[in-house]
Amino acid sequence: MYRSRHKEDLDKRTLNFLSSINVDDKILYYDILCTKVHVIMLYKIHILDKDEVMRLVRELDTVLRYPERISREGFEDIHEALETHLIKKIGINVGGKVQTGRSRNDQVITDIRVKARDDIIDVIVHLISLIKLLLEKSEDHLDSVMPLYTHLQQAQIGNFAHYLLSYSEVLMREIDRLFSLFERLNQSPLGAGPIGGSLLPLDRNMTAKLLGFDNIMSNSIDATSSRDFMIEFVSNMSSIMITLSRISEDLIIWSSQEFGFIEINDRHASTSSAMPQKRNPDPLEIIRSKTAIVIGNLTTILTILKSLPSGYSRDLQDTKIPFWNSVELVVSSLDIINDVIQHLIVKKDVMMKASMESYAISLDIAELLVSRYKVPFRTAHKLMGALVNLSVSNNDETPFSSLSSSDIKDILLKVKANITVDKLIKTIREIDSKNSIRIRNSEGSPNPKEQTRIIRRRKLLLKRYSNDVQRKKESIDMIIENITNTINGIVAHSNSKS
C-alpha cells in the first residue's frame, strides 16, 4: 500500500520477515481511538468534511465492534491493514485522506502510550489489591512468633506478620514509581510526523487533550524515536517481578519438610507423575523462572535501543513483544500470589517451636546487658558467643537450659565481663521467643505495637493510592466519552450552519 516509489511487491517471505500484524491486534483498539481523535483534528483543520469526517467514523466504529473484518493477511502492520480496510469501505476520495498529517512511526508510538497508560493503572490496581492482602494478612499474625532469618540463618526472634509487612513496603515503592513513570509517559507525540513535523496547520494540542494527555512532546525527533519509556516501564516490572519471586522463594522453602512453616493450598499445589506423597508449588516455581524472562525483556529492549542513530529505525517495531509480554507476566504473578498468599495455611505451632529451639534471642539478651549493668556491647557479644557454643555443644534442647552457675562463672573470667553471675542468669532467664519481640523499642521492629501503628499508617496510604488511581482511570474513561461528544457537535454545528 505505501510502495508509491517502488516497482514491484515485497517478496512473500521478506514481507512476513518485517510484518508485526500478529503482534499488533493489542494496539488495534488503542489505533482506532487515536484516528477517531486524528480526523477530528483534520475536521478542525478543514482537512475533512463532516460528511467525511461521520463516514470515517462509522466504519471505525463497525471495526472496533468487528475486528475480525480487517484483513490481516499481506500487511506489515495493524495501521497499514486499518488504512487499507477504510480505503476499500469508504473509497479513496475519503478513506485516502485518513493519514493527512501523520506517520507512522507518531502513530503507532502514540498508541503504545496510550495503552500503556492502562497498563500501568492495570499493575497498579493489581499491586493495591495484593497490598492489601498482606496488610490484612500482616493483622491476622501478630502473634505468629517465627525466627528471622539473614544467611538463611537464624538472626533474631520475629513474627510473620513483620514479615509480610516487609514486602507491603516494597510493593509501595512500586507504587510510587508507576505513578512516576505515568507522569512522564503521558506526553502526546501525535503530530510528530515522521521526524519533523508537518507544514499542515495540525493541532496538536487538541489531540493531547482529547486523548488524555497532559502535555505534547515538543521535540519531533525525540517523539517518534525515543522509547526510554519503555526502558523504565519494563525496568519496574523487572523489579516488581524480583520482589514477587523473592517471596516465591521464602515460601517454596518454609513450605518444605525441613522448614515446615507454611502449606500451600491444594488448589495451588502440583503433584508428581511417579511419587505420590508430593505437594510440589510449581506456581510459586513458575513466578521465579517468568521473572528471568521479564528481566530478559529488559535487556532486549536495552540491546535494540542501545546502538541505534537518531530518528526512527525498524528495529523499533521489535521493542513490542517484550514490552507487552513483560506487562502480562507481571498481571498474572500478581494475581497468582495474591491467591496463593489468600489460601496460605500458616503453622504457628511450628514457627514457635522453631523459635523456641532457636539462639536467636541472643542479641536480645546482648542488649540488656548494655542497657541495664553498662557492659560493652563487645564484650557482652563474645560472651553471648561463649554461652551459645557451650549449650549448644551440651545439645540442649532449649537455649541455654543445661548451663550452670559454676560454667556460666568460667566463661565470664575468660571473656572479662564486669558482671555477676546472677545477674546475667537472671537476664537469659527472662528472655525467651515469646516476650523477646515485645520488649523491642525501635522503630519499625517486630513488635506488636509497633506494627499495629505501621498498619494502620499503611492502610491510609493505601487508601490514598486507591483514590490516585481511580482518579486516573475515570479520567481516562472519560476520554471515549469526550471524543464521542467532541464527534456529535460537529454533527450538531454543521447542522445548524445548513
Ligand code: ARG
Contents of the next structure:
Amino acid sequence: MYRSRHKEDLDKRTLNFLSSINVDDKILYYDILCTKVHVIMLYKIHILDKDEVMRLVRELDTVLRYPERISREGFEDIHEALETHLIKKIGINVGGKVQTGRSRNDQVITDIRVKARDDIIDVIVHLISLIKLLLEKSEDHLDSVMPLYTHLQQAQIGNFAHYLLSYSEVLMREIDRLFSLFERLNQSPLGAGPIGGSLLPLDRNMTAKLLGFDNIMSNSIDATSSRDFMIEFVSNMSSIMITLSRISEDLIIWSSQEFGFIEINDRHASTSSAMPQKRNPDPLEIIRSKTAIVIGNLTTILTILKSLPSGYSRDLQDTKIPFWNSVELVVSSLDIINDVIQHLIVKKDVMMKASMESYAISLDIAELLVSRYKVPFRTAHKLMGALVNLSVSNNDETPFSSLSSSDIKDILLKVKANITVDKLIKTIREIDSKNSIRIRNSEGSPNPKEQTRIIRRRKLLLKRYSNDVQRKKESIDMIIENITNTINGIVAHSNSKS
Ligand code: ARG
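Same protein, different condition: the form predicted alone was shown, now please give the form predicted in complex with this ligand.
Now the full complex is given, and it begins with the chain already shown.
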C-alpha cells in the first residue's frame, strides 16, 4: 500500500522475510487504542470531522471485537494491515486520512511503550504473589534448622525461613527497579513522525495525556529510534530469571537423594522412560534454561542496537521478539516456581539430622570463646580447626562427641590458648545446631526472632507495593475509559448538531 513510487510489488519471499506481521498481533490492541487517540487529536486540529471520527472509530472497534477480520496476507506489519483494512472498509477519503501526521516509526514505539506498561504491571503482580508466598512459607519454617552453604560446603547453621526470605529480599528490589523503569518508559513518542516531526499543528501533549504518558519525548530522533528502555527492561527480566534459576538450582540439589532436604511434589516431577524410580525436577531445570534464553534475548537486543545509525532502521523491528519473549518467559517462570514452592515437601528431620552432624557450629563456639574468655579470635580459630580435625578422624557421629580431656589438653598446649580444659569442654557442649541460631542474634541472622521482625516489616512493604500497583492498574483502566468518553463526546456533539 505504501509503494507510491515503486513500479513493482515487493517480491513475495522478500516480503515474508522482512514482515513482522507474525508477532504484531501482540500490539494490535495497543495499535487500535493509540490510533483512536491519534484520531481524536486529528479531530481537534480540524483534519478530521465528526463524521469521519465516528466512521474510523466504529471500524476500529469492529476490528477490536473481531481481530480475525483484518487480512494479514501480504503486509509488512500490523500497521499497514490495519490502515489498508480501514481504507477498504470506509474508503480512501476517510480511511486514507488516519495516518496523517503519523509515521509507523513513532506509531510502533508508542504501541510498544503502552504495552510495556501493562507488562511491567503483570510482572510486578506475579512478583508480589511469589514474595507473599515466600513470606508465608518462611513463617512455617522458623524452626526448620538446616546447614547454610558457602562454596557448597557446610558453613553455618541457619533455617529454611532465613533461606526463603533471602530471595524475597532480591525480588523486592526487582519490584522497586520495575517501578522506577515505569517512570522512564512512560514518555510519549507519538507525534515525532518518521524522524523529524511534522508541519501540521499536531498536539503531542494532548495525545500523551490521553494515553496516560507522564510527558512527551522531547527529541523526535530519540523518540523514534531509541530502545534503551528495552535494554533496561530485559536486563531486569534477566535479573529476575537469574534469581529464579538460583532458587531452582538449590531445590534441584536439595531434592537429590544425597541431600534429601526437600521433595518436589509429584505434580511437578517428571520421570524417565526407562528408570521407573525417577522423580526428576524438570520444571526447575527448564527455569534454568529459560534463564539462558532471557539473557540471550538481552544480548540480542544489545547487539541489534550497538551499531545502528541514528534514526529508525528496520533492524529495530527485530527487538520486539526478544523483548516480548522475555516478559512471557518471566511471567510463566514466576507462575511455575510459585506452584513448585507452594507444594514443596520440606523434610525438616533430614535437615535437622544434617545440621546435628555438621561442624557448621565451629564459628559459634569460637565466638563464644572470644566473648567469654577473651581468647583472640585467631587462636580460637586454630583451636577449633584442630578439634574438628580430631573429631573427624575419630569418626564422631556428632561433632566433638568423642574428645577426651587429654586430647583437648594436648591441643590447647599446641595452639597456646589461654583457657582451661574444663571451660573449653563446657563451651563446646553448650552449643549444638538446634540452639546455635538462637544464640546468634546479629541483625539479618537466621535467629527466629530476627526473622519474625523482618517478616513483619516485609509484609508492610509488600502491602505498599500492592497498593501502588493496584493504583497503576486503575489509572490505566481510567485512561481507556477516558478515551471512550472523549470519543463519545465528539460523536454526541456531532449528533446534536445534525
Ligand atoms: N514493523 C515495523 C517495526 O516493528 C514498523 C515500523 C516500520 N517503519 C519503517 N519505516 N519501515 O518496527
